[in-house]
Structure formats: C-alpha cells, structure tokens
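Shown next as structure tokens: one chain only, the form predicted together with another copy of the chain.
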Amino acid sequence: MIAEILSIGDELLRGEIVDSNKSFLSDALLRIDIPTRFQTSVCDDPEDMTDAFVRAAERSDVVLVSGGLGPTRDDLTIEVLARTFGQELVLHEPSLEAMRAFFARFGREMAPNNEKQAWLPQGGEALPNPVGTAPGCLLEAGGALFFCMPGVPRELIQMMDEQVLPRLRVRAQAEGGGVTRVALLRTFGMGESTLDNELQDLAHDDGLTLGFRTAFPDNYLRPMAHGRNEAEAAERLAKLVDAIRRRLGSLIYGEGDETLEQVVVGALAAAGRTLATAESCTGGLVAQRLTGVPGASAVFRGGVVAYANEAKRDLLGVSEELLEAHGAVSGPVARAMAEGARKRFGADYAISTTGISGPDGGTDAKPVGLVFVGWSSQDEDVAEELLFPLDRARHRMVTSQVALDWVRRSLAGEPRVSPRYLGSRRS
C-alpha cells in the first residue's frame, strides 16, 4: 500500500502557517508500514482539488486529506471530493446530532452553517470527532481510500489514532503487510558521526534500521524495527534499543518524550533530594526548564538568577575577594556560586553557571563563549571550564544541558563528562 498525504488550504499556500500535519500523519504511517509517497498541498480551489484527487487516486492506494471541513463557503473539501467522485451529498442525521450536542456543552447554540458540515458523500462513512464540530469522512472512490480530516492539528490528531489507523491497520494486515516499530532515544553529550560510527554495525540485519535526528543540543536515536505482526516488530525493536543502549550506557538520558528536565526531577524524587540553582549567563533558564516539570516543587528549592556582580555577593555570598581575583567568569566563583546556592536554599546539591554568552564582552583571556559550570554537594565542590563557540541562545541553551545533565549523572553516580563536540576545551 502507498499512501499520499493532501493538505487543503490557502494559508498553507500563503505561507501564513506551518503544516505539521504532514510529518505527524507520515510517521504514523510509516509505523503501520504504509510509506507515503507524496505529499501535496493546494488551495481551497475546485479545480486544483479535483485534480489533486484524482491524481491520488491514480497513484496511491491511501489518501490523506486534512482541511477544508470548516463551515465557510472556502470549506470545500467534502462538496468537490464527492463530485469528483460522482456522489452525491446527504444529510448525515447522526453527525448533525453530534455537532449540536457539542455546541450544547459548551451553552452556545448551533450556527446554521454549521449544518453544512453534517453532509457527506452518499457512499462514504462518518469519522466521529469528539472535539471538534466537523466530522471526518472515509470514502472508497477512484481506486483508493479517502479518509478525510480536520486541519486543526488537535482534532486531526485524536481523528487520526481512533479512527484512520485502526481502520488502516485491519487492512495493512489482511493485505499481509507486516508492522513497523519505532522508538527514540534521546542522547546528549556525542556528534551525530560519532554516533553514526560507533552504531552502524548493529542495525545491519534486514528489517532493523537506525535513524539520527538532531534537536540542539541533543541527537536522538530512532531504532525502527520490522516484522510480520506486532509481537514479531515489538521483539526486534527491544532487541536493537538494548544493543544500542549496552554500546552507550548513559549517554542515554531518556526515551521518547522524555526530556532532560523530567529526568532530572524524577531522579532527584526517587533519591528524595533536592537541588538549587545559581545562574548568571543562563539566566534563569535552568530553573525555568526544572519548573517546567510538574510536580517540580517537591524537589526544586529554588534558586538565584546573578546577573550583577553584587548580586552574586549578596545573594549566593560569593566574596568579594574571590570576584576581584579571578573575575565573575572563573572555576572559583563557579564554585562558589554553587556553594552558596546550596546552603542558603538550604538544598542537598546545586547547580551554576557564569559565562560569556555574547555576543559582547568577550576578551582575549576570556573570549565569547567560555562557560564554568559549577557542583555543589555535601561531599564536594567542583567547576568545570568549557567552551562554546555559539550564538547567544544556543550558548545558554548547551550550557543548561550540561548543567542539568551534571544533575543526572551525579544521582546516578556516572562520571560528569561534558560535551566534546561542540568546540568545548576544558581547563
């Protein structure tokens, strides 16, 4: 089976938004093993549509549409794919009921436009939306299945899981095709040709494949596996996800959705510590990403954004002393940053950063870039000097992972090891 993807409408075309839809509907296609071939975008125009339907049909078993499905007269879809088709349109009385029941629980009443959206083709079959006014529509014409959309990315995803595939998937396995499992695994510390060298011999077999994504500052790692029904995929796929993760240990931080902040808040929960934060060129963004995590409270004391040299004093009790002598960017004042946000949040560790992060006031000893991130526990206080030759954001944005990576690998006692691929040096 080859599958087309068809967006519908003049703000894709105007450039006004960016359609995600697309790579959403392809990997999830591609996890029930039917490839897309094409994707398309037009107008709400008929005879662009018309022909971009037609088109489909002739060289693609599945079609995808989104779009179009709202109650203005741009709406298009439904009316111009049945006539394409030669159906005709009918009232669908259960749909209709639907839509005014929607409207009901949110104490509005029912536009008459509305109605509109209740008419499918005569031989097509309702894709209930439970949040959201339009239905969906599946139509068997031309050769091909299609199953019609919202554009709304919300109402088109939820459409999508409990309606399209498991109707794709009943077909995918009578038509004998197999499953495809994919997982991501989520790396932060190597390049993506490092990766790619240290990996390539596992994902050799047939059926295995190992795809990189880069996310700055991370790459992921998306194992797919392959087999002729989902036990079969499900076992290859664990397999490659633990040769992969033997080779890398914890160079993994987490596996799909998981960011760095969760773990970290899930790691210091199960530990029962609690962490603070002293930051100066991050500027607050680590306790942003830490209070991000619900349930961050628990473990989050908080922490000091330092921007000032007084504030670094007053605030974390960084001396006055320490600052002349090695000046507010310097493994000492890291540490003592550190240090001082430990004690006075009165915190089982924490965390700091000072740096330059430009794209002003760098100097020849001290040039943009440079970053000393600091460790405060019990037991020790340590800094490391790094370097990112990066732009302002990316700088903050590398310099947050490394710190709240430090966070990881120090509960799970693993070596603090640093970046080695982005131009980083250590003193």
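Now that you have shown the form predicted together with another copy of the chain, what about the form predicted alone?
Since only the chain itself is given, any partners or molecules it might have are not part of what comes next.
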C-alpha cells in the first residue's frame, strides 16, 4: 500500500503555521508498514483541491487529508471531495446530534453554520470526533481510500489513533507484503556528510535502508529493515543498529525520543551522583533543560546564572585577580566557575559555560562565537576553548549541548570531545 498525505489550508501556504501533522501522520503510517510516498499542501481553492484529489487517487492507495472540515465558508474539503468523485452530500444525523451535545456540554448554543459539518458524501463513513465538532470521513473513491480529518492536531491525533489506524491495520494485513521496522539513533558531534561517509558500507542489502536527518545541533540516523514477517524484520534491524553502534560508539547518545538531558539525568541517577551548573552565556539554558526532565530533583543540586563579573565573583568565588588577568571569557574563569558551583552546592560534578554569543562584544583576540566550557569534579578541573561561528540562538543551544554531552561522556568514562563539524581550540 502506498500512502499520500494531503494538507489543506491557505494558512499553510502563507507560512502562518508549521504543518506538524505531516510528520505525525507519516510516522504513524510507517509503524503499520505503510510507506508515505507523497506529501502535498494545497490552498482553499476548489480547483486546486480537485486537482490534488484526482492526482492522489491516481498514484496512492491511501490518502490522509487534514484540514478544511470546519464550519466557515473556506472549509471546503468534504464538499469538493464529494463533487470530485460524483457523490451527493447527505445529512448524517448522528454527527449532527453529537455536535449539538458537544455545544450543550459547554452551555453554548450551536451556530446554524455548524450543521454544514454533518453533511457527508453519500457512501462515506463518518469518523467520530470526541474532542471537536467536525466528524471525520472515510470515502473510497477513484481507487483510493480517503480519510478526511480535522487540521487541529489534538483532534487529528485522537481520530488517527482511534478511527484511522485500526481500519488501516486490517487493510495492511490483508494486503500482505511483509513487515518494516524502523529505529531512530540520535548523534551529536559529527556532521551529516561525515556520518554518511563513516557508514557508507552499511545498509546496502535488499530491504535495508539508512536515512539521515539534521535537527540542530544533532544528526539523526533512521535505519530501516524489511522482512517477510515481524521476527525477520526485527532481527535484521537489530543487526543493522548493532553495526552502526559499533562503528560510531559514543557519538550515539540516545535512541527514539530520548533527549540528551534525559540521558544525562538517567546516567547521574544510575551512578548515584549529583550535578551543579554555573552559566554565563547560556543564561540558565543547561539548568532549564535538566529540570525539564522528571526526576531531575534527585540529581540536580542547583545552578547559578553569573552573567556579570560581580556575580561570578560573589556567587561562585571567582577571584578578582583571575577576572582581571584573563577576562570573563577564558579557560581559567570557566574552571573557577565550575569549581565554585560544585563546592557551593555540594555536588559531585559541575559544568560551566562562559562565552560571546554575539552579535556584538567580540574582539580580534576573542571573536564572537568564542566559548569556554568548564568541568569540575573532586579529581579534576578542566576547560576547553571552542569557537562556534553561529547566530546567538544556535550558539547558546550548541553550547548547552556540549555541556550536557560532557556530563554524559564523563559518567561513561569517555573522552570529553567537542563537535567535529565546528571549530575547537583546547585551553
């Protein structure tokens, strides 16, 4: 079975919103072994919509349509779909009653134009929407299955899980054609092209593929294996993932939805160790990411955002002589900041950041993008000089990622290395 995702709405073409529905729907389809071959966005124009419906029916078996099911004049999906394939619209009374009940629950009277949402193509099947007013619709037309869903993500996700996927699983199993299994490996520290080169001899057998995706500051690997059945596909995928892990080693920090901060909190908890932070240029971003992880309170003792020199001196114990001799953006100050945070909070480890995120403030000796990351434990106090020629937001993000990665690597007994695709100078 081949799938196509069709998003409808002027706001998508104008760039007013990011279409997150496409990625969700593609991932959901892949999990039941239905590949998405086409993704299309079309504005609220009947002629364009008709053309999109006809093209989709010609080249795809399953078409997931999102958007255009509302009560307003520009919500035309059901009307145009029915007209495209010569179907009359008929009032679906159960959907109309569900709408009235929906408004009654909130003590509101249903506007007359909401009734429009209960008119569905003759021969179609209504898909209940328990969290919104617009029912979805399944219509088999032109040789394809059209599943029309609301564009509101909360409504679309629930309808996909409860109404669409169960129907598609039955169809997919009836079609046969084997099973596909996919993994997601998260890496930090190597560029996409270098990763591809490192893995160039892998995933060339029939039924094995390897995809690459950049999600700054990370790069994701998407190994995929196809087999005649579940067991064969899972075994082939496991072997491919194992080969990738052996090749890349500690560059891989997580799998699936696992973020670096989740990995760090988990590693600290497993080791029975605690961490503190001392941040200047990142402004508390490292601490914010850590405290976003449930259970962080067991391992994160606290942090200091020491932006001004006085704060570095008074809150972290960085000496005035050190600041005057080397400047706030320097290796010695980064080391002193980390040591001061570790001692102040009584933590086992501490990480620090101090740099120039720009766009102003740089000099020939210390250009914009320069940053120092410091590390302190009972056994060592070290810092590394890094140069990230990036805009302010990305500079702060990649610096926080380096800081977290240093914690991960230290706990794993791995060398603390900087990203290979950006400048680095040791201090």
